[in-house]
Structures are given as structure tokens and as C-alpha cells.
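Just the one chain here, the form predicted on its own, laid out as C-alpha cells.
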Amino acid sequence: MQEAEKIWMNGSLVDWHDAKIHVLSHGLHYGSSVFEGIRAYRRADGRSAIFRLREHMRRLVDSAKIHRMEIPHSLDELCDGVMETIADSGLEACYIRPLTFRDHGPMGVNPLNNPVKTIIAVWEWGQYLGEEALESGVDVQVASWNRPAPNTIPTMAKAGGNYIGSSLIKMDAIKNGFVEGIALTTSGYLSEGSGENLFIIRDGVIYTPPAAFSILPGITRDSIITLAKERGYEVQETPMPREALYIADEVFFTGTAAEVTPIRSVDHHVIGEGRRGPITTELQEAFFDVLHRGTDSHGWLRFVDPASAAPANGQAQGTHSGDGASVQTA
């Protein structure tokens, strides 16, 4: 990891190596944290833009609310904190990690009296599943570990503790010679990858597991559904059995880190022709066109201006459209 000089911590920028927490922090012992993954891209015109910043930060606030954490910063202040951190880093493209956690205080399962802290860090990060994955696809397995059953833990929240299961899925896949794993629900239906949403294409129709199937409702997932429908594709959010993977024409992952990554085989079953298919290619190109080249007709991008990024305690920069996208005025 290439370090930036500063990390935003509870409203102020501090030196990277001074951004520390106590070893008795509740989040370290009990997984009581929520976080986000966001990307800033350097576009072909030389400008840096953050993809769907406000939606990501709203999900951070929502995740915290589900876990009874009250973040002592407004949504606008959190968005400005991201802008300030990127501007200070000088990075033109980066991965963004906001994290809210319960700090040290009373020890024990009850976290209600532990203070809630928030940090924002940025760093350079390439393709999550490998540079060639976006074109050639990846080989995956169906995981032996299931996603949590409904009403066990809230999977709608992007919580640190939820990712213990994801780590098991990922480690097993790598140990078995695959790049990634696909988890099933406790009822045996398709759910998601360790850190990605899942799409299947069969006879021109695009299928994806519904939100009730223990998935994290991804923001990239939502974007791909929007782009697919605009191009005339039928998209169904529906239960699917494991074997739907083996007879699919195309399969792909979506996510902030994975972006749009084709899957070329599952459990050694070759998908389609064993490479990125035509619909996956079309959606991938449409997605990257918004990020790198084309017109942002949905207001998904917020542009970073290092010379005028708002301070953490200043006014929100640009124009906010409700709880949707936040776009810096040009």
C-alpha cells in the first residue's frame, strides 16, 4: 500500500502514522465497526472524480444507525471530509475507506457507552481481482461457507464483523486455486461473492439475487442495473439455485473494488466461451464510459478540485440533490 500523508480522523487531518486507536477499542474486540469502499478516478480530461460519494456516505450513516452508532458528523461534513482527504493526498485516483467504529471504554458486549469515532483514509489501489480480470475473467468456486440467515445479523449494514465470513470464503477460494468464492444462502440459493454482488445472464436476460437474500445492496450493483435497463435489457432480481451458474451464458461480479469483473468458470465449469461475454462487455464499457470519458447523465460523479476542496468543518461543496448524487458545480 502506498501511504498518503494524512488521514481524516474525527474531523481533522492527522499524520498517517499518528492515526492510532487503543488496543482495547470495542471495534477491535467485537467487530463493532461500519465502513465504506469508494473510488476516485482520473478521467480522460484530467479531472479527478469520486463515484457516487453521497450514496456511499449515506450508506455509512445508515449502517451506523442499524448498529445504534451515532456519528457526530453530518452527511455533508463526511462528504467534505472525503474531499479534503483526497485533496491533501494529491492522488488523482484512489480508493477511499471511511470507517466508523466504537472506541475504547467499558469492556464487554454492551457497546452503548463506548465513544463512536470516524476516520477517512485514501490510498492507491489497482484492480482488486487482478489487472487481466476485467477482460479475461476470473475462476471462482461456490463457497462451503453460507451467508448469514435472515434475522441473524443485519446484512444490509456494511459492518466490519460481517466480513469474518467473507474472509473465510476468500481464503478458501485462494487456497483451492481460485480467485474468489460465491456464497449461498442458508436455503441454498445464490447470494454474493466475498465482497461483490453477482449477476447471471441467460438468453439475453440479466438476473441477480434480491436484497432479501443476505446480500449487501451494492451501489455499483444499482448502477449496473440502471445502465442495463437503459440499454433495453430485462433485469430480474430473483432467487436462483447454484446450478444456474453452470448453464449461464455469462456471469459477472460488481463492486467498488471489483468494478465489473467477468467470471469465466465456476467450480471448473466453463461459463459461455470461457471469456468476457458480449453483454458483460457492453455493460462494462458503459460503466467505464461514465467514470472515465462520457457524460455523467445521472449525477454520479463529484469532481475533486485540490485548490478549492472544502475544509472538514466548512460548507458542503457543490450542489446536493437530496440524498442522491452530489456533484461539484463546474
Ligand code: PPE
The other form holds:
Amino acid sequence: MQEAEKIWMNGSLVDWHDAKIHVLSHGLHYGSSVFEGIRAYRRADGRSAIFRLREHMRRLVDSAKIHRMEIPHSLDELCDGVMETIADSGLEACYIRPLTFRDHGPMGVNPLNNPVKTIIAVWEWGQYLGEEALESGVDVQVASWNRPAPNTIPTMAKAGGNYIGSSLIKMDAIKNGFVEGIALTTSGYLSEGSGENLFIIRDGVIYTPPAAFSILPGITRDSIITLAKERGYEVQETPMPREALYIADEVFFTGTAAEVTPIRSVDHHVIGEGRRGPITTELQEAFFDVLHRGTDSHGWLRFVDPASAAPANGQAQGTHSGDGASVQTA
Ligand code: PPE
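Same protein, different state: after the form predicted on its own, show the form predicted in complex with the named molecule.
Next comes the full complex, and the chain you just saw is listed first.
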């Protein structure tokens, strides 16, 4: 993993190795953190662009709100922090990890008096589910661990503590020789992977579990629904039983890290022809076209200008004009 030299910490860039916290931090003991995962791509024309930056940072703010954390930075400041961190890193394509957490303060479960801190780190991250995954598809299992029940741990918040469950799903899958697990709700309906949303295709119709089915409502999921509808596909957000997987024509995952990853088998049932299906291929191409070549008709891209790297005082230069806008330096 190629690391950047600096990490944004509470408003300014610090050396990667100095970005440390105390072992008594609330977030470490009680999982009280919220985070995001975002990707920046190097496009065919050589420019770098961040995919749906503002939507991701808005979800960070929403996740924090659900957990009663007050982030002492505005949404614009957080977006600027990402721009500054990437520009400083010199990376053309990277994974971006903003994290807000409850720091060291009074001990005990009550988090209300612990300071809330935010960091933004970037690094190079390759294909999440293996080298060949995007093309050949992955073998997965239905997980023995469920997603959290409604009104237990809120799944609309992307909180650190939620991922203790995701890790169980992932470890179980790996120990059983699979790449990933698909978890069910506590009622036994399809939900999502440990870090991806789930799509099923049958007879040309695209299905995905609804937001109320213990999923994280993914930004890639939303993008794929948009791209599919634009191409004339019917998309249904609908509850589905486990066995809908086994008789599907195509199944795929979406996520920032996983992008659009075809699933070629579930619990050793071969899906369709056992390789990436035609609609998955079409949607994957449409998605990568937006990232690498497209005209950005949805306003999903924010272009990174290396010249917008922050000067030594940590203040970002340049101006930007909101959603999907490119950065113009003065
Ligand atoms: N569900 C879960 C549980 C989840 O963690 C993710 C993202 C998604 C769905 C897809 O959401 P979106 O990225 O907005 O399309 N998982 C992140 C974590 C990866 C990691 O291992 O860390 C990601 O893809 O960045």
C-alpha cells in the first residue's frame, strides 16, 4: 500500500507517522467512530477526479448526527480537507478514508463529554475482492451471521462499531474458502455483503434489497440504479428470500472499494453461466465510463488540481463551486 506523507487531522495536515491517538480513546473501547470510503480516479485524459465527494461527506455528517457526534467542521470544510489531502499526497488515484471518532476523555460508556476528532487519510488501494474479481466474478456464501436487527445498531450510519459484525461475516467466508459473505436480515431476507450492496438480475429485471433491510444505503448502489434506469432497465427495491440468489441469472456487488463486482457462485450454486453476465457487464462499463471517460452528466465528479495543494499554514487555496464542481485555483 502506497501511503501519503500526510494525514489531515482536525483541520491541518500532519506527518503520517504523527497521526496518533491515545489508547484510552472512546472510539477504541466502544466503537464510537463514523467513517467514509471514497475513491479518486485517474481519468483517460490524465486528470484526477473524486467520485461523489459531497454525497460521501454528507453521509459522514449524517452518520455522526445519528450517533449524536458534533463535527466541528462544516460540510464544505470537510470536502476541502479531502481535496487538500489528495493534492498534498500527489496520488493520482487513491482511496480516501475520512473518520470521525470520540477521542480520549472521561472513561465509561457515556460519550457525550468526549471530544470529537476527524481525520482524512488517503492511500492507493487496488481491487478489493481480488485481482480477477471485476472480470471473472467471485465465489461467495450466504453468511451464518445476520445483519443487525432494526432498532439495534443503526445500519444507515456508517459507524466503526457496525464493522465488528461485517468482520465476522468476512472472516467466516474466508475460513470457508469464499471471497465474501452475503448476510441476511434477522427475518431471513437478503441484505448485503460485509462491505458491499447486493443486486440480483432475473429475466432482465434488476432487484436490490430496500433501505429498511439493514443495509448501508450505498452511493455506488444509488449510482448503479440511476445508470440502469437511464438504460431502460426496470429496477425494483424489494424484499427477497435467500433462494432468489440461487435461481438468479446474474448477481453482483456494488461498493466504493468493490466497485461493480460480479458474483459467479453462491453457496456453490453456479449463477447463470458462472461468469460475468451481460447486464452486469453493461452496468460495469457504464460505471467505469463515468469514472474514466464520460462527460459527467450527473455532476458526480470533482476534479483535483494538484496546484490546489495547501501551503504550509494548512489553508487550502483556490475556490470551488459546490457539487461536482472542478477546483479552480486562483
Ligand atoms: N454496505 C456496507 C456494509 C459497506 O461497508 C459499504 C461500503 C457499502 C454497502 C457500499 O457503500 P458505497 O461505498 O457508498 O457504495 N464499504 C466500504 C468499506 C470497505 C472496507 O473494507 O473498509 C467501501 O467500499 O469503501
